[in-house]
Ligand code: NAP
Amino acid sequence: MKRIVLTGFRGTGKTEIGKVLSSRLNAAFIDTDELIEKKTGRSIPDIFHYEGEERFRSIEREVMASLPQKDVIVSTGGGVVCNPKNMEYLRRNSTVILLVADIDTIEERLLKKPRPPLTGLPLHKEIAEMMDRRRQNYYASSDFCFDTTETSAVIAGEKIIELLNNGSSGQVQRNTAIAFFKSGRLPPVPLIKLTEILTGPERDPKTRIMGVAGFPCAHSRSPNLFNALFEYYQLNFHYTWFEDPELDEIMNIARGIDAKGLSVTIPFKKDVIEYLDEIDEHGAQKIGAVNTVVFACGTAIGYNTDWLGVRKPLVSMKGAKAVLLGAGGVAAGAAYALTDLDMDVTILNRTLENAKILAERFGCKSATWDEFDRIKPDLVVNATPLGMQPDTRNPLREDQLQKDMTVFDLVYTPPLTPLIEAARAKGCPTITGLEMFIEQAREQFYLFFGIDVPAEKVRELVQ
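Is it possible to get the structure of the chain by itself, in the form predicted on its own?
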């Protein structure tokens, strides 16, 4: 039997439900907090008091790494999900079930079994704050989510077994999804595999679907990358292309098959916001565009990782004079990244009004495309689709490029765009869209699974 891991805040029933699953499935039960106490000969409150949280987390990681790989039910501590290394250990070849409950129920349960406080706040406020602080990590930890608010451990255990046996989507929804994928441009071999996963006689109901949503998006390298990462980390997921001109159709299909998440590309990065329950205030909300959707516990949350993909390769150019080409969703993320690095940014766009609107949002300058030459930037960032099939034009003339000008093209297919080729011919330092793709994909993977993939691993898989 594949390992079953229970995550969630304390008081959500992990121990009790874990014991029920252990009995019903004839598998060993392990409580990781008990393992830590056995390993150290101390109670967890004592470890925190005498050795500190850092030491506790170190011991916790050692315990996570030592867990059996199969035929076991594992109940984890409430904070285990916050460490990427723990998530790598726990997610490997496992089914992870996030247990949730409302705050009042958790408070009532904890009052019956008092535990050392995590903060100096009253219990109700402490629960609310800690759950909010960890929520993204909890959602990333979940293959499936189960609400224990109004159920006993026995009933919860039975329903979880039913969920594991049948999956979280119905036959009608899966058949509808296959019809959708057949109507798109999914290549024959991936379509056959997807059909087997969703409706085949040997289908594993625990396999979850993810994908890239866009039109067009058949050029995207995300499916190859993510599926390779799933194999590397032994995650029971499959990533495909959700290509359709109607975003409404894509979102209906994704929700119908209980997709774990979507990477969102052109032209839906702004439009997708209206389909979401929440958007992350630290990036997506300020940028006004979403490239990552995480579905968890009935909620769809939007994030933007594009800006981090732009920012990380440019850290050494903080304070530079920059020209940003374009004023769409990708450009918004780039503008956020450049201004975060205190750059003097001018946004150029064929439609000046669009450049002005974006510039006002981020405190930048704006100008027409023809004014490029007078600006003399240290850095040029192309956030237009020019250079990507089918429009392979260079957004700049060759004579506009100077050898001391760094050129960053956010287009990553083809790997060497006309702009990058022309810039290299002039001796310009260049950054290809592959660098942005690598960094934003790493951030996406963390949001989806709580695992911090090394950049070198991503680069190895996409080369």
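Show the same protein again, this time as the form predicted in complex with the ligand rather than the form predicted on its own.
For this one, just the chain is written down, with no partner chains and no other molecules.
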């Protein structure tokens, strides 16, 4: 039997339900907190008190790495999910079930079996604040989510076994999905694979589907990258193309098969917002566009990782004088990233009005293309499609490039665009669009699975 891992806040029933599953499935039961206490000969509060949190987290990682991978039910400590390395160990070859319950129920359960407080806050407030802080990590940790609010451990155990045996989507919805993928532009090989996964006689009900939503999106590199990462981290997921002109249709299909999440691309990054329960206030809300949707525990949450893909390669250029070429969807994320790095940003665009609107939103300046030479920037970011295959145009003339000017071309097909080639010939430091793709994909993977993929691994898989 594949390892079953239970995650969730304390008081959600991990130990009791874990023991029920252990006896029903004839598998061993391991409580990771107990294992840590046994290994160190100290209680967890004592480890925190005498050796500090860092030491506790290091022991915790060692314990996660040493767990058996088969015939075992693992109940984890409430904060385990916050460490990406733990998630890498726990998710490998496992089915992870997130247990949730409402705050009043958790409080009631914790009051019955007093445990040391985690903060100085009153219990109800402590639960609310800590659950909120860890929520994204809990959602990322889960293959499935189960609400234990109104169930005894025995009934919860039975229902979880049912979930493991049947999966979380009905046959009608799975057949509807196959009809959708058949009517679209999914090539024959991926279609056969998806049909086997969703409706084949050997179907593993625990395999979860996710994909890229767009029109068109057949060119997207995300399915190949994500599926290679699933193999590398031994995750029971499959990533495909949700290509359709109607976003409504895509969202219905995704919800019908209980998809884990979607990467969203053109033309849906704005429209998808109306289908979501929440959008992340740090990027998505400010930019007004979502490129990542995480479905978990009945909610759909939208994030934007594009801006992080622009920000990450530029962290060493904080406060620089930057010119942003373009004022479209990707430029909005780039403007947010550059201003987040306290840069002095001027947006140049073919249609000045669009540059003005974007500049106003993010406190930047705007100007026409001809004013480039006057600005003398330290950094140029190209967020137009100029230079994208089959276009061979360079957004800047060669004489506009200066040796000490860093050039970041967000276009990544071809990998070496005319702008990057010209900039390299001039001796400028360059950053290719592939770096943005890699960083935004790493952030997405973290939001979906709680695992921090090294940039080198993504680079190796996309090249």
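Computed from a predicted structure; not experimentally measured. Positions refer to the first chain, counted from 1. Between two forms, the rigid core is defined as the largest C-alpha subset superposing within 1.5 Å.
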Degrees of rotation of the smaller rigid part against the larger one between these two forms total 14
